[in-house]
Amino acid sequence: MAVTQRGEAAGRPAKGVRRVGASVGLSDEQLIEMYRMVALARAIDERMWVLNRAGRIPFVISGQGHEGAQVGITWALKKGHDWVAPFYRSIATAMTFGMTARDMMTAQYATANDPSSGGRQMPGHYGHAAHNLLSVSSPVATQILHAVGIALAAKIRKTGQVAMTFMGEGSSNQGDVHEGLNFAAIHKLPFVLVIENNGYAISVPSSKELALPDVAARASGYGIPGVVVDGADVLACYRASKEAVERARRGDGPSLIEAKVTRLTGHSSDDQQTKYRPAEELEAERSLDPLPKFREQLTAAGVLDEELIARIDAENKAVVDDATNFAESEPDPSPDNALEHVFAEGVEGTF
């Protein structure tokens, strides 16, 4: 049965957030950096939509509403050591794990120096070899098999690394997920599966995707922990992830974390969700936005104040402007190397 963790800081006095932060080993400085990352991911995402509507980039698949869960969960990993197999909404995940705003924007423009794919992938397919961020593939859920394979290699090599992968609740119905979880559980691999449940698989509501309310309930079928966490509560997400990562690193096997998040935009820039979601529902979703929730929590705790919030906003805007200008000025990939990394080169012998 899935265990539910909800936001402890909600409704607590001002010192509540400080106490929660201390209980999981987070300083005020770390909380500020987490807030900065949630806000920066939102600012980058919003700029992508502006550029798309202006005809500058072809496609956006948004992470708005997912940022709190992504930052909180990814924060528990060791950057430069562990591995992440992201999915198409993983803007905040990729940036928390090491990618820069310039990296994200060059992926949108498909420039020659785009670290995700050198301009070969469509927007939203983030990856960075130097940061142990596995390249995203268009078929959903295939990343779990890659991440479980990395976890197996880490166990065999005794590297102490943990592999984590992310996907939506719609993707969790793919057969790859059963195969990956079953294998990881049997062999007690250092692996964490994160389901970001925003209630919709494109236009299909979760009630028509799942026969049960929580994806995490499926974890019991594999003999592993399944946790449901409020995706708008950054600290609750961090706590759940910290426990899962520590369990994996100890050799106790995988975990499944289901973050209940909100999708503040359409499925993508090609989708109009007002066609299938009532106005009342969309308005209610706004109350689940993790950015203002986190800001209010930290302000009530005395970690943030108006001056610091304004400074972070100004700094983030400068970062986004710089990333946009940088990507705009970078050259397109050369057609001459379009087939690089497609066919084997310099391989001797007959197959």
Second form
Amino acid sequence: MAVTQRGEAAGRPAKGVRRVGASVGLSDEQLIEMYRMVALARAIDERMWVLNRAGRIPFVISGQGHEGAQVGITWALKKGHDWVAPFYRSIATAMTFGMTARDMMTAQYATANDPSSGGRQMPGHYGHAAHNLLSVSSPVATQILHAVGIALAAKIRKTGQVAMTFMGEGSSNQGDVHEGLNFAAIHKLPFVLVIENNGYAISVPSSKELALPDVAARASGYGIPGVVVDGADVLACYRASKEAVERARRGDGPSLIEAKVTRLTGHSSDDQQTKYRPAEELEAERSLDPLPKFREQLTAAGVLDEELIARIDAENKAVVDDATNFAESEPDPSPDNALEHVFAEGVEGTF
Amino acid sequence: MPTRTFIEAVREGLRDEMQRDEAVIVLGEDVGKKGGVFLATDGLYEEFGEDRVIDTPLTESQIIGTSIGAAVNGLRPVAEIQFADFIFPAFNQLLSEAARMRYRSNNTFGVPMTVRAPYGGGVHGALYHSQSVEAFFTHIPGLKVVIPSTPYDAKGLLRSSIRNDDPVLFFEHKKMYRSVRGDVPDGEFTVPIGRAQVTRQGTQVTVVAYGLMAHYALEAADRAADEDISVEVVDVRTLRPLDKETVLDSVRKTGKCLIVYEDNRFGGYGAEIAAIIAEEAFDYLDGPVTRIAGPDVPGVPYNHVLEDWFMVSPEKILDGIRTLAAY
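Other form of same protein, the form predicted in complex with the partner chain, not the form predicted alone:
What follows is the whole complex; the chain from before opens it.
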């Protein structure tokens, strides 16, 4: 994808906001690329729903509302070096970490060349070995232990890698989270746990999931830092992540980042959230959408202008169109190969 | 050739592999300075240090889940679950994660991990230190399940398991740790995963067994010979993938098969062997495929009278052989 250069008409920056980018070490070009990624993840996500409602793909699980936190936090990692164990809403994380729009869309269509699983997993189970993005399952929070194990290997092998995992606040109640944080903290592993708190575990509000408002408060029980960030504030997310990643890479141990986000869609394409969320709440939470907030912030700072925004939107639409057409035309996997890859040697019974 | 106890063979196998490949680490409860509650890892902490011999908290899910991650990122973890009875908190990690990683990622990720766990009764371990858990795992595609019965096989199969690129569950019958001795050559050798072994030749009845029961089967076969019953014993060694041909070849020869397992009877591993024989060697059968197995109670009771009642013994196997031979 071509990098759009700032146009002549970009206008003058508002200094207060520009300092935010500078204070976390990000150039205007990087800010534009971050915005492009937030917008692209949203565009892909919206296309998934269109395709689902049109009967082209059977299922969608969405990341709408989470993209700002995912892009800001994932941005602080070294692509192709560090590791991510994602969860089912990690569309923007997976793309920030190297997966392409075509990669994402082939997962929706479960094509033979879908790099996440070759059409074996439901959409939302993104993974890509070439990008150190670990394959994920559906039982929630299991991936924290994999990320902790990856961090353990990084420490023992002295690779300098950091492992980061993501999950919702509902998942944070699983026992694996306690076991993982405890072990990571004991061994000061280069590990970061990111909680994307959207206030709901499918239909159950966080007041019935957590006795405290913040998951991050639990970090003190493991003797590690736990911070709460506004998940609609991309740069605040980036700053928190950068600190956690640097701390991990220094050998000072794990951190917990809790990003407060909003879930703009139902849990999945099989869920109707108006059944359990008040209309006023849904309306109010539109204001927590990270996409317009980031756009306004960067526009006020003179990093974006209308022309550039329009150009990015058009380019993203072209990318999504291309990915959709590509995935539409790719073949399904064949039952002839469905017995393969149970083991490294091939089909069981042939060795 | 030097002789070793079963536990010594396990320990040597671990040490040799850790010397051979620095990617091999050991983790589990009490595996460090204590050397494990059965001393399977005794001396490894001193030789390889705390980076490669890791005492974990009492968190079985973490032991397995962390091993999965470490395996994905270049290590070959050997996880010890202190007793097979305690593996169930990690069941989700084994079933949903380790077993499925390669398949669900279309062969782009794999989990080269070995999970060792002592299993089995007859040691006054009661309900929670005696269980045979293999059937839970042999049911799962994507896991290999190994149960050696001799020190030679223990060392050779452990090496193969550690070098394998997929998750292997390696169950060791704890009653054999110090009661079973055998020849174990010095130097490099391995025993391949997926090969059964005929441990006694015979003509009238095939007995299929593994672990401690492979010894009891040989003992029963010896005594049957005194009664002029010729018994062939097949030691399965690898439960999954199963070496079907060795089992079927033997049954086609003898026409009769007794399957022995210590686990409770209903839905146990031996049921699968019985089904395979029924499907693939029916025309050769000269009697019903039968099983000698543990009773269907939820665990091995503690009192020695009750434990003896539970445990499969050479006598019970001999009774089964007699009945089948007379059929």
